[in-house]
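Heads up, the chain below is alone and in the form predicted on its own; it's given as structure tokens.
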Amino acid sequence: MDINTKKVTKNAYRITKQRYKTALRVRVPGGRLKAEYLEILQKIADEYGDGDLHLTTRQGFEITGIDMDKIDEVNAIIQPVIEGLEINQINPNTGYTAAGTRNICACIGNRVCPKAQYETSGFAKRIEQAIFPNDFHVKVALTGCPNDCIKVRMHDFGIIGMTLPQYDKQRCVSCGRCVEKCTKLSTGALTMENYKVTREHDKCIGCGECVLNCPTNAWTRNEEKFYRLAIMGRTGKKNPRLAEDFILWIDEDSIIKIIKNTYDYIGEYIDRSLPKEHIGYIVDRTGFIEYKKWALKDVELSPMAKVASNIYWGGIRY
């Protein structure tokens, strides 16, 4: 059989370890899917797999032994699924491209987890359509507050959901109780003088304790989003590391055209003498500085917002 595997790749299939087969790679944006699709799953892997699927760590799946002579079969049956989880796709029943950039994770976001500032699922599928199709190597995933269920702190973006508390004195009982779990769970960024309680924003990290915590609902979610994006965390060879926090308080809109200027940068800087590069080292190699410059390209941010001057990454170096 002539197997052209660089095509098998970017059409969204593994080579793998056994001769002329494969393995059919789906990303689910947001880690989301109806469970109606499970029986399309079921059907692929039963007729031409070996049975298996398996669910990745980065919330996709594979399902493994399908014969490479079925992949344009196996793409048809597999169309509705795609469609269903709005992947971005260059032509229909064609499979998509899968090269690069790797699926969009997300925590369960506050659809479900009353801790979550946001709706993970829909920020991780507007990024899909921003980014998607890609062949650079880049690692995005969201949580919905500081507790961080994702570990977006080992991707490249890490996007974790922050609330701006409102404090209502008139609603205040001064019972403590928001003092009391904002010291014990999270940063000691409330305090109480006079009976009523001061907040001090330069500690707070948008956790939204107090809010949970309050029993007269003094304590509220203000409705405008924000987030903390800390950026270039990796695992792999020679330096892993946990990604550091670039901007606070920053919108949603500002982060999307932040990673696709990062795209931008990409292009200008990687080393394509190499198989691939992974974007942390991009940076590494051209200056925190130069980033910067690239990633806030015509980025309009709110007063609220706080940027680094400058970001010194550690890690295991080998």
The other form holds:
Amino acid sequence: MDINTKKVTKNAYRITKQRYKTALRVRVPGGRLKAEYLEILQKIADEYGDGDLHLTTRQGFEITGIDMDKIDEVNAIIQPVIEGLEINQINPNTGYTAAGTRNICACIGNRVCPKAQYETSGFAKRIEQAIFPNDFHVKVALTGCPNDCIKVRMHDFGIIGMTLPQYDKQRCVSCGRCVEKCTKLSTGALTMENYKVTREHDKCIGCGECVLNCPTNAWTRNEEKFYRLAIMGRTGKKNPRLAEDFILWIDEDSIIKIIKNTYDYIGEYIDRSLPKEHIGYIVDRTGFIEYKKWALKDVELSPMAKVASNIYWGGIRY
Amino acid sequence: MKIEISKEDFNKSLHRLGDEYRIYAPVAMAYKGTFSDTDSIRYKEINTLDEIEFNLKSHFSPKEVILPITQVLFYFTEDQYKEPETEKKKLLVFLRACDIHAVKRMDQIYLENGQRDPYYQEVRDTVKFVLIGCEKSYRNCFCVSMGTNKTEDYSLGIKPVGDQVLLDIKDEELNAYFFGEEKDFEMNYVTSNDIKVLIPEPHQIAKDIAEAPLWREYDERCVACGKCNFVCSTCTCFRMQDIFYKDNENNGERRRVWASCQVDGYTDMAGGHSFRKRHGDRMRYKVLHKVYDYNKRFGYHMCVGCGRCDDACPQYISFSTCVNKLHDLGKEER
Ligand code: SF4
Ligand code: SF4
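Cool, the form predicted on its own is there; where's the form predicted together with its partner chain?
Now the complete complex, all chains and molecules, led by this one.
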């Protein structure tokens, strides 16, 4: 068999340990799909694979045990899933156009979770639309609130929902529940003085515990959505580390623009002598300040946004 | 007089009423709910009919319009005090039958229970009620069991039908504002709810009811947040707060603020004592107040069956279920 492995991997198939067998990675942006697509996945698994579906760490499916010479057939069968999940594709019936930019993960978000500040899957899909397909290795994840169930801090771009709480002191009955919850569950940004509550903005992480727990609706959410954008977290060999905060109280459009700008930056600085280079290591090479210059190009942040002047990442170094 | 009037003309009349009245109605306030991207349906000043949420039950009752959550009673300096200026405009409040019955309970407590409360009286004297009929019973409602599903006690009844509005004008004064074709119609009211509540007769409530095991389940389940009280249309408790201004401690103000018998601190006394530490005991206090103690004193039940307590409880504790348990207990013990 003569097969171009680079083309295979770019097409979201894997070179596996078992010779002549491959596995297809099905991306599910935002981790949510219509259950009907499972029928197609089952068909591929039963007829072309080994009958199993693997749930990937990035909220996709991996259909294992496919014969490499069946890739074209499988690509034709998977087409309705690609279309149904609105995945950008260059040529129909040729499967996934790229695999470098990984599936965009999201926690369950505010369709279900009371703590979440926004609809995570929807935002994940909008990012997918803006950046896929692309061969550059970039990982994005979104989480509804600072509980960070999806672990965005292990991603290149970690998006954490924030709400800007608004206080109507006329409605406050001084029960102290918000202060207690903020202190015990969150950062202790609230204090009670003269029977009314004050919020220390710099301490507030926008988790919304005050809103969730206020029995009179004295605390409510702002209509605008805000986010915390943490960047360049990673796992892996050289220097695993958690993402650090880049911009607090940022808006959705600016996040999308920053991620798109990052691709231009990668294009400029990537080390093309390597088979692939992960974005975080490029930033390590050029320094954060250079990255920031590229990332913020033509981004119009609102006055609310708080941008880190510099970032020093930690993690394990050998 | 019963008339039919177009929405447009109704809005014009509302506009004219606005010179004399502040008009309050339940409004679905986008993004203001407890959870993100949810509404909060509560009372707000309105100008047009379209702002009103007619289809859903409001999360908070109209109580807050007549009895503000926070009310300054007076400002004080070293040797003087002054009451705040009072509102010049009268009030027009849109509400449902059970809520009109609830106002009677508030009147009972603030006006006919010893000293008349002048602050309440002042507001109350200016309020007119607009009845919103109920086309259907909502989840957790048990107004029929409480006999509060119907009322004749309103100035204006309103029934929007498509682009038209049917009005039942009972208050002469309002006749001057609304002009339309005479048209006979009946206000909607519900005649049955999914939830039915049986209330034990006073003699069925044992003297040692406080010891009944029934309450103990709530020790664990209730988190003492007080939501049930704050959304209740008949809870009338308040506490006083004296505030001394930060930059001049000789000046300040006295406020009264809603209080909840479920929330910590309600029974605190000088010296640090407090009663009803167990949440189940607070539940007992609340439940018996609504369907026993108040009745013993005034001859009718306090609870009007709006079911907002059940709608609001984050722990899915159901007041109506508890009352029914109390009833069953009474049967057993007889
Ligand atoms: S929880 Fe609400 S009512 Fe209680 S102190 Fe906080 S703001 Fe005031
Ligand atoms: S709303 Fe529920 S949990 Fe909160 S105080 Fe009332 S019964 Fe307890």
